[in-house]
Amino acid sequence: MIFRLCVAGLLFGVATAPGFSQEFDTFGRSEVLPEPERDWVFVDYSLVDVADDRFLGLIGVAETFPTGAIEYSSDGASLFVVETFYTRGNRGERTDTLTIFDTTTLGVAGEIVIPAKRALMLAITGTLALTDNDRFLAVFNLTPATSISVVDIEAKSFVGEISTPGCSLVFSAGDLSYVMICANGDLLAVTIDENGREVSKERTEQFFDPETDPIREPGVRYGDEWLFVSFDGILHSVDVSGSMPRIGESWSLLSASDREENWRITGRQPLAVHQQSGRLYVLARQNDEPLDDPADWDGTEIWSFDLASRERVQRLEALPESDESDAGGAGLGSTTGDGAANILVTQGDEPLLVSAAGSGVSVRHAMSGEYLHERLQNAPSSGWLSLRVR
């Protein structure tokens, strides 16, 4: 079952005086969480309150795998999980769900049986992509061929299944559109109807070179544009906001005393962006060869960048002080454990910048980089961080 609420404050283990007894949940409760704030984020499938360090709930999602993407709807009422299942746990008769779980009770509100063909990796972005509209939600499939299955949110029913050879990864781009990345560099702009049925299938001018300087998987919504990373630290866009998506000038987010000095862009989840002010924010690192897989190695720092300006005006260390003296002891979601894996910017006035690491996750006020909490007391070591409100 799905143990639906952690009443904050709940003690294990601690020692009473005598006389006095001690308090414990009652098992099975259930609880429905309030109108959803900008603060709460997930660390995997845990939902947590990073302004006030408070464990909110569990979503519970089968793990016959390691975790996999969440999407949202625009109102944070609803997210989407895709869930491999096998009739033998491990092995088996496959199946593969669409589940759509209520983010007031995270309990599960529908399922959707889609074909057993979705992509089978850790979490990224790029998995699933919800359309702008909220009614047409798109499962990037691998098997080894690559496909999308399109599902109906509204009517809660598979659609049908749109081959894409050559084309990987799905972005929203619009009320009926999605964005592909394709292995020659080219973006594929996929465009279905009212009916969630393929209209039409069209390859853009090319977005990146592949053979010189690929682009990083884990993309970033701002406004209407896409942005991705290089290996080389070059930042590309795509603009959605028309028919066809249009590709922007790309800039290099290394300066040229920044590459003397061998800094990488890294991490899992290496780009966070504040929608308000047009704020990037950017884990980085020293490293004196070329990285065969950014991902493999946690950020040292923390670089954040006006987008309008294309100036870097802040850098901060990815770990507390506190944390250097322990580095090097990678766990779930950190790779080399010396930094930072993960980052996330929440939104509104007041933006707070989430970092996770193998020693724990970390919160600060995203303008002043001031530490807020250096280490959450109550929520998972580390993981992939989502936003339930955007």
Given for the second form:
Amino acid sequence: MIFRLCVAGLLFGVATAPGFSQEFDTFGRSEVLPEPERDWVFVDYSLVDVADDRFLGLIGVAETFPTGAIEYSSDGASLFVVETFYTRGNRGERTDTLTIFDTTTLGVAGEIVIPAKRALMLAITGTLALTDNDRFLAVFNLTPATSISVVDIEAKSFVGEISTPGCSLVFSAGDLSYVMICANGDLLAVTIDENGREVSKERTEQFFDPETDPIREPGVRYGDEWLFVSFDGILHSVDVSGSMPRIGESWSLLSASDREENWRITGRQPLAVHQQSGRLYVLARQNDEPLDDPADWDGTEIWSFDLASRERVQRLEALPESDESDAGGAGLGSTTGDGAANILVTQGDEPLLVSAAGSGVSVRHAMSGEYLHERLQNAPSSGWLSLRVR
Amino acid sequence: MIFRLCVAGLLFGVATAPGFSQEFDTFGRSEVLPEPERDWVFVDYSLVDVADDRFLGLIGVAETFPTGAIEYSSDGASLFVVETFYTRGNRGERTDTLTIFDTTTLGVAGEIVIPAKRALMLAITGTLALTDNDRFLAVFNLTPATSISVVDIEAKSFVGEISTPGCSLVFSAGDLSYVMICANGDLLAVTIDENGREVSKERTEQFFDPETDPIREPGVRYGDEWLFVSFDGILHSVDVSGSMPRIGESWSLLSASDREENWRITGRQPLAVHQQSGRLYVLARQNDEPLDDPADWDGTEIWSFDLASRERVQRLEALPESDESDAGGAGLGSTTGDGAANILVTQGDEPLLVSAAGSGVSVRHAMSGEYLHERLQNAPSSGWLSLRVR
Amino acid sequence: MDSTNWFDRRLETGARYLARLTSRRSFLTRLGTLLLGGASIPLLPLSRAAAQAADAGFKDPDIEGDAGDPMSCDYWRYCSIDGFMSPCCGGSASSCPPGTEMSTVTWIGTCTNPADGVDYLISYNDCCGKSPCGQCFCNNNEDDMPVYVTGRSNNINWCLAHSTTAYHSTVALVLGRADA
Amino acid sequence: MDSTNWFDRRLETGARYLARLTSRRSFLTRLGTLLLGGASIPLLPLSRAAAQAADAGFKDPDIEGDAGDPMSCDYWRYCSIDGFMSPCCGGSASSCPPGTEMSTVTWIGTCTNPADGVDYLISYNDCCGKSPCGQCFCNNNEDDMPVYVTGRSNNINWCLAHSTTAYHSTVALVLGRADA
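Moving from the form predicted on its own to the form predicted together with another copy of the chain:
Let's see the whole complex now, leading with the same chain.
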């Protein structure tokens, strides 16, 4: 009490003293994010302006490492993350929520409790999917039975669970459907009605052969298509514009001579697409033997392809020259750390190519490959990359 | 279903096949801890047999870094930790508990909900205190008003809160009292009745002068005394055997020539006592200027004193010679990492001196200073040290 | 700590054991048909029932021994492990540390025992109910499959079927011969 | 993640900025009597009321400027900080990052502004309500006191008076001249 009065007195004393130049600060101010820009990228849960090398804020999730992807409504006004809680930290009663975040503060704006079944796993693509009309969000469940929980974003309520035996991960496929990947290489088309309730589940013909060459989890969207890369470097595509997924022609990202030189497609997040130009960016590295888990091996090069012509149009070193000393350094957990583990391309007329490895996040002009920032100074050193503005 | 049957069939098929030497494993076995030994030491929440270099188990706390000390009943049969939870990870409703752990599994055996006021801070000594008769456990609260919450261990219930204005941290002082450290350098004696309810609060004469030379938080018990070291290397003691704490004579751990050579007492956990021999172990290092926060500076030497004669009887290098290359390496967080941050001595006839730094945990025969293990292989590389058996 | 942070732990740990360079295809040709043959079969991972069947397994009293050091990431049973090795955490290669419970569902791999040159089916059960052990992280990915082949993926918290999904460590149970 | 894990973060962070070697005694002789003079006064840290008084503070339009880089641990205001610097986290030296709330209680230090050589009182308010920012950890301990001198200690989670005690980052507000 006396202490408080003393300090207050001190402050008022200062306030009236003339002749000094230092400005005094006001208490309690917090920043608010302006309108988002195309160059804003999430590195895990940290929002970074990769053009200006500026850390903008952290999503107010309780966990620090993303196990569920961040989903945005297409108008960019809502942000969703799935979270898991226990009444006693890691024991007690479990509650899973779809948490809605305010996009100007990245703070919690609301939550929808969903069945406590969300998949607890490392892969973060396909753990949740918002329909293209922003209305229904599906969460992938693994108990280990597989299913999806559908949430009505408009009504802010859980609609129901759809059992999806043998099929995992979930990707948006238009306004009222999702596709999932089945263990036997089929896709599962899940259709819902205008209230989010199950209408049908139908398997496609085989999308890939899991016995000879399985696809990797981190698919990327290109217009109406989802693109996946196989362990052996084959690009698979599926068009989801129709009522049933239409499987496209697959083709190899690796030429005969690439294969002779033992190039592999690698990285945690090996694919990125610039929608407007139809350019696909991929992470690649050389390794004598096929890799058991390509996700653990950073790409030492970033290749870009013209998706229309299937020609490789660019070939870049994954690490800036100034960082060669970092080669073999600390990677993200079990990654090799000698290249890039994650890549992303911002959209619009002047796309930026963002790549992340243990040693830092690099930013380049996507078209020229020229560096804008060899290493961001104000960003986490690595992490899963996702776009604030699609 | 079919899959399961197939695997089961496969297994039974194997089970009857003759002619191979590999033993098959049974499902579901978990280890149970035997009777504790004197050489068992907690490194943070990990229990390690430091004599045999064996990791024994982890306390089942939800958090991984200790913010509250571990308390044991003197019979070693009960283990207590204070925990803080939120209904939504780091948001929502807060619940603080005194959690009781089973000593054979280190798993949760029970909990007592206490006021959600426990001090959230780095210092871990003085955050909780069990009376010498094992009956009443006090938790230090900081909201920022200071108080203690008293829990009846026998009745497994919260008794009440005792306001302790101006005084912080809590140490056991017999069967029915605690001492606390006040900001002005006094001690506060808190006496409770046989039901754990407040009887009296009384301040002692000044224990130390916070204006000229404050004491550091991590006190150690030596018989009926608590020992604290000041920033300037003065050892302060207080005898808690009587109804009121009796302040002892203070003396300098640093000789005139030590002071000339700019030795300082440092480390996160700078003091340890072997009860039987009355030996005090301290961490020391040289630094030209007095240190703002000695906790951040590892001790480069371990000194031991005979508490009766106040003579320094031993002087050891804190880091094993084999680890000189680690000097200046990664310390525990903001510590310097060029020595030991924490020390502890096991009790009994053949005490071991345990020291922890960023580079690893070392174990020596406390009396000879001879290494038993220059670096434990099966222990966390560093952490707060506490005894399983007092 | 939120239990989902075990991923964090697995990632943040300093120890980095890289995937072996053996071909994943070998496993698939061996067991692929069995696991992936059916078109619309729910591919549940090894269930408790199946795991318990292992309890009935033949125990040869004249075992040649389990070659190698169970606290080393190179130990033969760990060819497809991804986690903290149980023997470093107060357990053994086949038992969980004190106070943790073995996951009833899991992923399985096939490893060659150098002692007899034979391939064995290994069940990598997670030990559940406590925070990550933090000792001896080991990430070998031989035969690891994407998560949509659920019972063949080590990138899943296999404590998912427990009342607490907190991941602590991992054991490697020898179930039987892979060629039987 | 349990909010108390912010300690963990502070400890685990790779960045290590060590305490400056200036004497802590200078501060104590300056402000010690005021803070520690009374025998049995509850030593509450700077309260909201006091902090808000700073809002009424005189603003000189002709400021010489705040010398240095607020994103550097060497920035003059940070002489007694212990945490993630707010400007690296989406805030500024005097404002919290988006979605976080400034702690109403705090610890105060005294730092010398190299621009005018004057000592200023600095309020190190924690920004509360989100997980640790993880950027630009800075641990300068000039004049830091043990936790029993509560209002002078930076080893406390000063979000403790908030509905959520989650620690995110720290600002350094200039309150006034220390010699006034």
